[in-house]
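First, one chain by itself in structure tokens, the form predicted on its own.
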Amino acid sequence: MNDTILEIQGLKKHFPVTSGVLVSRPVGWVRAVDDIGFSIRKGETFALVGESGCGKTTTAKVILLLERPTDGSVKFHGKNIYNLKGKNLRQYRASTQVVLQDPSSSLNPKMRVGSIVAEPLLVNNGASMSSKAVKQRVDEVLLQVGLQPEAARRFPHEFSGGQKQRIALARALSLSPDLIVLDEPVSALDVSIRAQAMNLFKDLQAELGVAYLLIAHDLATVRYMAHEVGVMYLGRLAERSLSEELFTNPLHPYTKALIAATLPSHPDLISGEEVLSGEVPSPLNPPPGCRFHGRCSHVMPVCREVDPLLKEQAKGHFVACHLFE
């Protein structure tokens, strides 16, 4: 049986960069995501790391249908997302559900939070559900959350920063979605009560069988939460594998100074063996050859002037590297 449940081929995303003011002319293309490709499976997490302006939002956008792909493909249950059409495109997006950073910006202040969590069941199914229908859903989307139904009376701002981002749960809950997008969902949190909220999400989608697209740059949320990870940079997938696999044994070297810098107890690494240096090249215009090969400690020739491409190197883990060639 096939459990696939989101599989992405080829995907590119590339912004036109424009000059002038009365006419404006193309000049170049900003290559937010340039060529990747991943699967997430029902009840796991996939994460996509990386420094910031590496293309993992962007992806997200994609998914989500707020940005068109340049080229490649979404496949959801095997669909191709941007084919779907009426019913169907309505059913993808009711299946499809996004918890934000920050919950205190994503839910409206004036609305309780009873219409809050219910907004999404009136939009797609307001002619199809009765009043009392809409608040038992209510009641026990909040209570699957750690939430009293009480809470309903309430309103945003009553409630603390790791309570609000239950209640942004519970509204992307409210549709039984196949997948969620979790965008930085604990960062915006105090240290005290991340694992309360990252503890919430592995035991809803053991007990729901949803899965997770989870955008994140801090590693331990990431090796906690992720079941599969994949690493970008400038657009690209540098390494893809099973989380704990590439947490104990990271292939790329841009993986190496990722993980030493931010689990610097890494016993694995050894500390100053990889350290990031210098900037991340525009995506306007990137180096030619391997794209890090500017920030790279074991650089060669080769990297300058050849794209390494993904390749598996051992069952499931794949690296785009020459050193690995």
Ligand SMILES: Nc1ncnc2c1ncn2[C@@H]1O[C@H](COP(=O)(O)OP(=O)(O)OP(=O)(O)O)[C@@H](O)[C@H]1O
Contents of the next structure:
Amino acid sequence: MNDTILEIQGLKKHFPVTSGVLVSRPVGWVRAVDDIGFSIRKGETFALVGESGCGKTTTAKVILLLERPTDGSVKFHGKNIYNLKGKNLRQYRASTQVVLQDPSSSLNPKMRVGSIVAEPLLVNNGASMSSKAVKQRVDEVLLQVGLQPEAARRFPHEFSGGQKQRIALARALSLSPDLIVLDEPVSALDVSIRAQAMNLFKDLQAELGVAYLLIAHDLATVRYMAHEVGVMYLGRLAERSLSEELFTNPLHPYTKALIAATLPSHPDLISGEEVLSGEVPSPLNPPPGCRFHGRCSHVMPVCREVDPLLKEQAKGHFVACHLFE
Amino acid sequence: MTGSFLEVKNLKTHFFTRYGTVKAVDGVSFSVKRGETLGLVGESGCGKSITCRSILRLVPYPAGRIVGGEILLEGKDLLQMKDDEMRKIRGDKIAMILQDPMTSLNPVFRIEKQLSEGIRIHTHLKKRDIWERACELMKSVRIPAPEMRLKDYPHQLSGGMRQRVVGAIALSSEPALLIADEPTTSLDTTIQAQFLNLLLGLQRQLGLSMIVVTHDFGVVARICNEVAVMYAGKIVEKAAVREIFNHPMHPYTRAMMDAVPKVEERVDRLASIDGQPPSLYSLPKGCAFRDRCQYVIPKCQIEEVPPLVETKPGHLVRCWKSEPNNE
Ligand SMILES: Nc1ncnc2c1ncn2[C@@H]1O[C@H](COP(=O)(O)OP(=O)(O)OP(=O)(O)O)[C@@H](O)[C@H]1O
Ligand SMILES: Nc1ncnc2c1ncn2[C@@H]1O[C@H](COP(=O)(O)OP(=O)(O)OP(=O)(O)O)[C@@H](O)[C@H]1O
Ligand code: SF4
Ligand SMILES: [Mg+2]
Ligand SMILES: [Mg+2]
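Switching from the form predicted on its own: structure of the form predicted in complex with this ligand?
What follows is the entire complex, opening with the chain shown before.
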């Protein structure tokens, strides 16, 4: 059985850094995403975690056709999305949707909720869908996310943060996508509302079989939501594994440090591990060898020179670190 | 000297608006011991920031006014002080780290200027010595190459560094009490852990008392000695940190703790709190949490707001159900 809906291989996205006022010429490259691979399966959640600037959103943008990759491929049911045309391209666009972090800024304040939710339907189906069918679909998805159909007549500002996030989700669901990118979907919500939102995402996944690419920096959220996790550092995957395996048996020193830095759920559970010092170096000139070596407490001479490869340590558990070569 | 460094008694700060009166802080009492940290927890709009601003007498005027209570700093009531006396307290004894690090740094001045200001007012040092002191402070918040960084403008620093600079500025007046309003909310997990460790280290070194505002019980677990949980302008539970994690009593506190995912263990299903916090413009009669509470009884709807009762030594709860005869 092959449930893979999206397969990412050797993906790179480098941004040029330019100088010069009249004629700008590239003087270097920001290696935002630098050779990563993973796949997303039907009805599952793949999470990308890592510190700010490690390339999570850029990866998502490539998947959403918002940025062209520098190299590598993203295959949707076996076909590279950057070669899709016509009907196939439309079908891909319809089947990948996105919910962003800040619900207040992602919804057009001048549009009624009904139009916001209906927009993808109209863009994708053009005139072929009757207005009655559109309205019916809007009502249906509003109910699915726990809002009443009369919400359609109101404007975004009349709703709380948690409700706005539901509206954004309803919009993403309107075309029955296979995949929804959730970029920090709960971090802007009030704590008491976050659990509601996370449970809703999970319930809809169970009900509709939609897959999520979850981008989050809070590991506790990731442990709750994800089936598989990729830990990113400076454009690379440091470790990739099924979620429970990753949290019970983290291997990469960076993953361990991230887990240790996560706030404890009880004062007796404060981690004894040393807190990671320093900050992520610039992706403009990533350090040679292992990109993490400047912050790693296990650094060995080889780490400064040789870039470790992502290797399978246990079934489905990959790590890029010389400690495991 | 033992006992409390700061004592807040029955503080009331209200906003008088066109739409009615908002009791943002409504009879809040707590104390902070010397060298200890109090956590002020609760969700957005419950009155945490206004409580902190009230302590510094920096409530947005004229809409907001402190309408009652006492704020005793080493026994002296800040609310009775003259404005110039209060200014001195602000520059000297109490420092505050604001919620948003960008708004507390002025984008058009170099870090050096912003940091020197506090030192100059506080110490009357000469120019050369001020510069040295600024470097020292930058080092104490672990900013590498401080001599160079002092010449930077705020936008040239990363978010984590900016927050540490804000910390350095707060410490420049050698305060005895540091109020940190959501100091790490916008930061990466690792940078957050670094900053909280930094606060703990400085506290040990300088004997600081701290009030830390947060909506995150993880921050409380990490650095607080005592916790006050706020809901709709009132404290609903207060206890020592281990006590509240081991025996949370208020339904709101319990619900909040169950609604947060854990990194240490797998949780199958988070309990979620239904509904949203009530509007302070139209609080329901009775207990403010009643519409979201799992344990609600008729008494919660009819009677006035439940009193804050000491159910065991040092553990205060505002809930009819936690009264012994309702168990
Ligand atoms: N259009 C662009 N031009 C140049 N550099 C870019 C561009 N977009 C992103 N970058 C850089 O690429 C790197 C990765 O950015 P990205 O937004 O993917 O990070 P992220 O992991 O999503 O971080 P965050 O957690 O802060 O959202 C960063 O260094 C960023 O500055
Ligand atoms: N200038 C103002 N005019 C009217 N009401 C105000 C004003 N400032 C604050 N309030 C009200 O006071 C209440 C408490 O606000 P406060 O800023 O203390 O909340 P908070 O607990 O710090 O929330 P957050 O976690 O969002 O920072 C809010 O419900 C708000 O509506
Ligand atoms: S390869 Fe070396 S530097 Fe990199 S994480 Fe492993 S031990 Fe640390
Ligand atoms: Mg991002
Ligand atoms: Mg606040």
